[in-house]
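The chain that follows stands alone, in the form predicted on its own, written as structure tokens.
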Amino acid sequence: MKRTVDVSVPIGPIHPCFKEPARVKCETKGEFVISAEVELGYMKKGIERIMRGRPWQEVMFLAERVCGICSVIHNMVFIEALEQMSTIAVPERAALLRVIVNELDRMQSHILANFSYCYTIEHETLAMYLLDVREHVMDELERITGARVTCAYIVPGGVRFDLRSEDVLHLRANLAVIEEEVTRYMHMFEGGPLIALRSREIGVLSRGAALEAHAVGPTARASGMPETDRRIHHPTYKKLGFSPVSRTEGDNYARIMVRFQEVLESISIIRKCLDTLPEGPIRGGGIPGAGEIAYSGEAPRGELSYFIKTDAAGRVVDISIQTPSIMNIEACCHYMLKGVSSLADVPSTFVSADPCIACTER
């Protein structure tokens, strides 16, 4: 039977609510979307191309530049797959101040993400109060890394910089004022009629849904996925008794609670952090030599994977990168997009899955 389809809607690649390049075409009946595909290809880098046959101390670098708004989670997985190949030992404050600086980044990333998306649903005023917010946390990254975007701080067997006394102060100030301010906007998006109407029951990724288009990061713990998050598989964050956050709704308003309340945990996390970091050194040597890897982290939107394959000289001779968004993104087209009532809710719904284009393209 032929398929009535009154028009076919592109929605980008340039629109003021992404923020990156991407082409979601939908067809439609009325306002109902049928079907929607996405269209990449406006930012590939290559860069994966441009790793390979470099030595491990500039691929390190390059890493963080696969996408800005999650380097550190880059180059943590990469550093700690050069160290799990070649045996190298991270003392165990330097271990928590990975975390610490991981959890900060996956703080600004989710409140993004979120700002992106009461952006797009012209919730204006909370979307300029997160990105107020914000500020507060990239200020930490940049007390404790030096860098506000591409930091470089974890090294092979530890970090580049400890934390200073007066540093865990003005940290543990920042966090306070943080964690009363996301509290108070995640109340608001909860007991908002505009948020309810533009969210609830909108975009819906059911569990099996969720499963059958292998979704990761907050677009799966939305769905009731807790076990997605790889962080239960770290061995600090399992010292430090972590617990993932999920939900069973499946629409909007669950992916952007579930980053609220990922925040609010990332608080927890680094005060668990700071409670029991020991003294003792950063640093604890050793250099990457010849092997060959398969590792994953939990990057801010889901499972980031490194294939790394060194020569003794500790150049990359081959390196494959798998990133969350490719999957999120196939979630959102498929199941998520598919039967949306009005075309105004594309683009929010799209956004509620915050997909990384420069991770995707790389």
Second form
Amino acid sequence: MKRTVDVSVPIGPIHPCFKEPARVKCETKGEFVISAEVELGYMKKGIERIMRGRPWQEVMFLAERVCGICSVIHNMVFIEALEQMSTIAVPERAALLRVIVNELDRMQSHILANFSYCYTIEHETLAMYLLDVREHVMDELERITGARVTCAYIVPGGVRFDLRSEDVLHLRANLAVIEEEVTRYMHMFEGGPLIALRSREIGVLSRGAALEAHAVGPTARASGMPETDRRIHHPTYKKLGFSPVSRTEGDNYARIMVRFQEVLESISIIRKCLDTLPEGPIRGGGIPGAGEIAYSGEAPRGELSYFIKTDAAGRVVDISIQTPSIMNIEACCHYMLKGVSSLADVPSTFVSADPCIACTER
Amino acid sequence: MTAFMYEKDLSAMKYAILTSTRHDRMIREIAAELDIPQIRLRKLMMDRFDMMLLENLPARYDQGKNSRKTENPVEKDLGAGLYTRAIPLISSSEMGKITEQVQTLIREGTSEHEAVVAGRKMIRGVILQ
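Moving on from the form predicted on its own, kindly provide the form predicted in complex with its partner chain as a structure.
Next comes the full complex, this chain leading.
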């Protein structure tokens, strides 16, 4: 006679499908996951401690080193927080250039997340296609900012480099290629019967649970929470008439589809920016001074908040960073993984929340 | 002796999480409201919550404080949703019993303030058990 035993199955810290080390401890009954717990501590940098006491000129470089995947938004939120604190104005051209770079960063992050998911459910063909199209986005980031990651593009009062007319041509041509390819891959994902078997109605996060865990970003928007998108409060995005994407299924499939849809949304935002890009300066000047502020922006994974206190010399006296992965991983291990009917779905459900351990541990 | 391989003591890391700026602010506020020593509250949280929940506590606390506004007056004063769903220090059934007792006290003529103070004392008792 078969015997069902309760066992504790650790997944990770090193797992071929995880981008970063994390240990997911699952309590299971056979294949059924009763509860899950994520253990951290494998890549703590102590970056908040390093930031304290340093001038903002040094902290702005440290901020984008919190995460290698979404470095632009860390740079942007930190600088915009300083600008708000010291009422520094940004020229319109610079504000739009910031949006372009931020959206390119979001696109590459979403494509990487979807690559990771497809790789986890063993659809390697689609995964490799996605990784290939991501290179087009990385090329554009490099062309505009001079670097693929940790670009340090945004500075108080503006941006570091202007967009040349030949760059605009390259960007428009590449956006057309990316749009075509991503649309094709989205349809492949949408219509794949095996993908549906591994993704639909798996790792469901209800709207109520998402609210309770304060889930953010595509994870929350896949559970019918478009209001969590911080871009609707950002003045430049407001001018561009931005409206967030959302779905209601709340499963792995919805989270991946939201990211695909957001990539297409980002392409249309960048095109609007290029169409309305005025001539003018890219730096307005201004030096951050003393103050205290809590400021949030929309990172690829969701709401990113910086709590900063500076002195008159612009030194960061205190800083606390709340990254979106903290909320999303918590929602994942306490709500999505609970009740998963097969252990094989644990890594894919975990990856569908796009967990960033570097952000979580800082 | 049986033990998990690679299992390690997480106390130091959990303590480091709870002493960060935002966590510290949250602990102080909860400890003041429930009249529990801060060090005791930190120890309780370290024992009962896993690392991810600890990391996410400030966000959950803010969310809990926001949803507190929509609760009925007694539940709002006791922090029924806050201490059961957002910061799960006490179970929903136990909080339900306490809320009922507080409402009974109010019906019997005790002032709302005194009844809530008594309710908080009961919550503290359950948490410190």
